[in-house]
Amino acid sequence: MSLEDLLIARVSETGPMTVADYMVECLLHPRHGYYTTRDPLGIAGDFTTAPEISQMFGELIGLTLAQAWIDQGAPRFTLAELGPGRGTLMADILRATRAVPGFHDAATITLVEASPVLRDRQAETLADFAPTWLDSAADLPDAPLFVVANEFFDALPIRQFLRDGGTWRERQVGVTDGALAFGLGGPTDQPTLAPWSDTPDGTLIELRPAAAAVMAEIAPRIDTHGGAALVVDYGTWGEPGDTFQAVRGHEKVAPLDTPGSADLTAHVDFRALAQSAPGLAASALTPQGVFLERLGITARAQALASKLSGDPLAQHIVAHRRLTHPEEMGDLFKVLGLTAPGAPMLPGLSQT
């Protein structure tokens, strides 16, 4: 039985489900889930993340974290990544920081990963570093924490609420004419939506409770023991709108088409993330291209280019443009830094 059949049967038995519940089933179902059954990354997969495009991305992230670690007194610490994909970003971070005195000896490398398929890939990529895997951020140790999350929060489930007749109605996934279809629940009281109570009918707001739960684990550790968080993702500073999307084979498809076969994501609300970490200092939200240029990506690109020619050089030039140009990932992706109270802001970012 396909996941679509299972979901139709579930709706028929228990009624419509939230968009969040639909995302969880599609992404993490033990037999049919998108993340539990495949490696979705790369040219042959459904999407390509920045670390897979060029080593420069991870190198600069690594040096940023290393400088923040030095700025905070070089303690023994947890070096963690949330949703580490194939382990490429962490491998680049560790290669770039190999020459930083004491950094590797002080670090406990930790990967928060739910997918068994991706855990296997990470183990291959990071075989020389003996990382520790955790199921959730709640399992992180109580210690100084330097954590990076690249395209992690966008895949966490969202709930969607539509302003209608002066109240809120939740968008749901039900069944119409034997097929999955979007619909609306009845009027509901959502205190979290109070800041948008004066918005006009038709306004759609997305909430991501799972993101707040993750931040509730990370922020107290950084607040108490020191550290920093670096979040890179696509999103906005709290703008309303329907951003729920599905990607299959590097192309957008309908989110309800063949559940479990496509990556489901939605834009990250960076304001909500910052508000979920009230004890930490938040940076200004910064476009990825600006962040990387401040860290010297062009100089690094030129140094690497001097050793290349032909197709590798052409691919390298394309990769640099893709990471930084405003019409590619440069403006679409944003960077948010969060640091321990009183600590300097992460390099490449400015304090708000």
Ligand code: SAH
Second form
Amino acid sequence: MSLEDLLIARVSETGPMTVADYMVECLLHPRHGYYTTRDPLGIAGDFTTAPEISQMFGELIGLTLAQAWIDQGAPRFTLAELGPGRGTLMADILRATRAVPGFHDAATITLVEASPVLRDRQAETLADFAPTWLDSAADLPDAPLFVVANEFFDALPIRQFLRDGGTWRERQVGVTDGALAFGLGGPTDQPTLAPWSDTPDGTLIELRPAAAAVMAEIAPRIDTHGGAALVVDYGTWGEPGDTFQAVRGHEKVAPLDTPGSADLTAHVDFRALAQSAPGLAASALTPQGVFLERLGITARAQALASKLSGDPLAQHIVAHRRLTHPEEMGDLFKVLGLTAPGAPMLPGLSQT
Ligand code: SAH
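Could you output the structure for the form predicted together with the named molecule, given that the previous block was the form predicted alone?
Once more the chain from above appears, this time first in line as the rest of the complex follows.
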């Protein structure tokens, strides 16, 4: 039975499901889930990410984390990544920080990853570093924590609420004429939506309870023991709107068309993330291109370019542009830093 048939059967039995339930089934179903059954990254896959585009991304993130660690007294610490994909970002962080005295010895490498296929891939990439895998951020140790997440939060499930006649109605996935279709639930009174109660009819708000839950695990550890979080993703500072999307073979497809075989995501609400970490100091939300330029990506690109020629040089130039140019990833992707109270902000970001 296909996942689509399973979901249609489920709706027939128990009624329409939330968009969040639909996302979780499509992404993480044990037998049919998008992440559970494949490695979706790379040119031949469905989408590619900054660490897969160029080693410079992870190198600069490694250096900013190392500086923050030095600024906080170089403690023994957990170096964690949420949703590490192929392990490329962590490998680049570790290569770039090899020369930072004591950093590797002080770090316990910890990966929070739901996909068995990607865990295997990470084990290959990071074989020299003996990482530990966790199912959930809740299992992180109580210790200083430096954590990075690139394109992780966008994959966590969202619920969608439409302002309608002075009330809220939740967008649902049901069945119409034998096929999955969007619909709306009855009026609902969500306390978390109170701040938006004077928004006009037709406004759609996305809530991501799973992101708040992850932050509720990370923030108290950083608050109590020290550390920092660096979150990179596409999104905004709390702008409303429908951002639910599906991508397959580097093309946008309809989110209900191919359950389990397209990547489902929605933009990250960075304001909500920062609000879920009330004890920590938040950076200004910074475009990825600005962040990487402040950390010296152009100098690094030139140093690498001096050793390249022909096709590899042309690819390197394209990669630099993709990461930084406002018309490519430079503006769409944003960086949020969160640090222990009183600690200096991560280099490349400014304190608000
Ligand atoms: N950070 C990587 C991969 C991004 S894709 C990169 O930049 O290349 C999203 C990653 O998050 C994948 O590794 C996916 O398996 C993981 N993931 C998605 N939902 C998750 C969840 N609920 N818990 C843990 N990992 C999850």
